[in-house]
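We begin with a single chain expressed as structure tokens, specifically the form predicted on its own.
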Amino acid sequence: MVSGAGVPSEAGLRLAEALVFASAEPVPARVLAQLLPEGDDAEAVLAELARRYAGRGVELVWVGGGVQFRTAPDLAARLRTVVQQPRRLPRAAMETLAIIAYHQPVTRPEIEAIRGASLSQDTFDILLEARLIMPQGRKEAPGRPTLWATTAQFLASFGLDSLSALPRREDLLSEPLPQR
């Protein structure tokens, strides 16, 4: 059955909620839309699905670049006491994950530099590991070393739709940025 102008059909809307639930990463719009019933629109789809699920336990929400369910925010807290938290990233791991998320793409040398401390492997390792960075070609430079950039993984562990959402630097700094 094909919805009316911009009203989703409930076949496209049970098929969205069953793909979004069944995927473990969050899921494109573009991604939805190939499945669809012909006459539904992907975004209308997945609106419809959020405002269904709003104030529910579980929530729709957009990150990095699809959509996922997450436990509502005010719930979070209660369950974390039973649900198994993922291991913190070591102070080295944030800081060197928020220089590649700030400046990215990035190498190796650069990332020591604005750090001012020479990184181990295992730093690295650990992020690949998370699949929070990934190699994103090489510098056209003397030695060509590779740059590095955040993954969607990225995107997702932190909550965020996009890079844009991140924080502007100036608001995280407790100093103002020299002038250049």
Given for the second form:
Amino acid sequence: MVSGAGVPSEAGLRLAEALVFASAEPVPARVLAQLLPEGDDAEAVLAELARRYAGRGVELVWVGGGVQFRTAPDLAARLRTVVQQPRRLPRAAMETLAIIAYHQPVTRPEIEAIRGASLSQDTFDILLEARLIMPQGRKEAPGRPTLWATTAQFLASFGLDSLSALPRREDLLSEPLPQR
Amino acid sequence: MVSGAGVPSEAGLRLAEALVFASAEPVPARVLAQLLPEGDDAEAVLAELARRYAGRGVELVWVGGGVQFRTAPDLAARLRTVVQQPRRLPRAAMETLAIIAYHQPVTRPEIEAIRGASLSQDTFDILLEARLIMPQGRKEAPGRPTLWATTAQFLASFGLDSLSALPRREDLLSEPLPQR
Amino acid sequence: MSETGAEGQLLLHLEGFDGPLDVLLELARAQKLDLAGISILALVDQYLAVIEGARRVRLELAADWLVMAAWLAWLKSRLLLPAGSAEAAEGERAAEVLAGRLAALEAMRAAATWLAARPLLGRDVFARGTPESFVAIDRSRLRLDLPALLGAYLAALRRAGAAAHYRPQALSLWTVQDALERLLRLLGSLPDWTSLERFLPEHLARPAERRAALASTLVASLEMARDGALRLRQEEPFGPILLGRAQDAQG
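Could I see the form predicted together with another copy of the chain next, after the form predicted on its own?
Zooming out: every chain and molecule, the one shown earlier first.
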């Protein structure tokens, strides 16, 4: 199991194990060599250590010019814990969603007119990907533009029973808006 | 070697080994329990793992309510030459830390009363920087002084499973007085 | 009682002490290993001797050393009184408090020593140098809440309202020409002396549109009456206006 350098001593193996474990960086054989007891060959010690750890939950691997302990790759999936960190909608997307919710079914030019700003495709795509809006027929007008409406997913996401659960526009506007 | 819970499976041992190895913090048994295969008892798995690592370069220890792998204490001197080490705590800081550990939660004036000396800001800063102490509310007394307590880092640093692992005050005094 | 030599030594070391209690503890240790057995009276004498010695060398001794010296002098005076008096009992209690404080500090010093003797993480024992994290952050979900939605709606309306220019809405009103055509078409098909309202177009939702149509129809009927195309009658002021066919048409 070990080359001509002889069988590594248990003391050498313990030291190598501790050193590799505690090091922040991969440990090159020459660094280990400085610590090992007289007569122990660093390469041989590491080879024997790797052999002892083979098949275990943690394995000794050669990376970046040194050795490091790594958890066995087949266990990664079982150890993984997923932390949900939901992101917020960008402001433009939230405004667009609100306008669609209150004015549906509504065309894109109408949304732009209400927001007083043009609508980027990105903003639209975010809402589509999140399945918050959907096309709902076409308007009988020149060019027959697509009408947009909110989805069942929209109601679920905001905890609404139905669209009528949205506060009425009049209740929302405590102050009169500038006339359009 | 194992209690009535049955012999831990090799799969369970590998998983526990990988989990504890990978974690930066001590792993509580209940966290391991969620990952283990059906029929494996977390305590039994950890006990067997500790048995297998006993006497090796890396050992399994119970600290801060969980288990952690640590290098064997007898290797300290040789590892220190390679692994960076923090500076020693001055005597005043060590005494202050002991007072906080035994009297927590405790105010600064109370610490000063026990030591019979004022507490320098330096001493306090050293303990705070090392994350060994933390504020824990305020005392319902005139001026509402801040109460201080030890941290999980304190338990981890000194290898204590919990505060109850500290020797009882009576036992401390019955031992011969240490020389200063 | 401290010898001159010992006193000198202590004096030299005064700098290294963290306060009077620290010195008292050191003096107590020199007496006995067991704090319970020390003589408080002897301790007081030793402390006072140390302070006296220190003051001979350095006058600017820190206040807390002197406060402790004064208190100990008071304690000594009480301890020397014959037992049984109230003052003597007071002294006994104060001596007990002092012994208790010394024991408490001694315990904490022992605790510090106990802690210091333990293998310290990062100095004597080392944790894994390269911990691995198996925590995956999933940011695919959206954080959606109603207040944000409503806030966004209001923000959009306000911004758009501020930017919009005033543009009067074009109303499609019933013109006199429309009314003339409708009167001509309906006049023959309706009974004689029919109310003016009956000649208004249907489906006029807005009051403004209804009023405009009424006015246009009245103007058109006056126009036609002047031409002799129809007759108008009103029974009373503000009563219904009735339209009749022209007399020649009646035959």
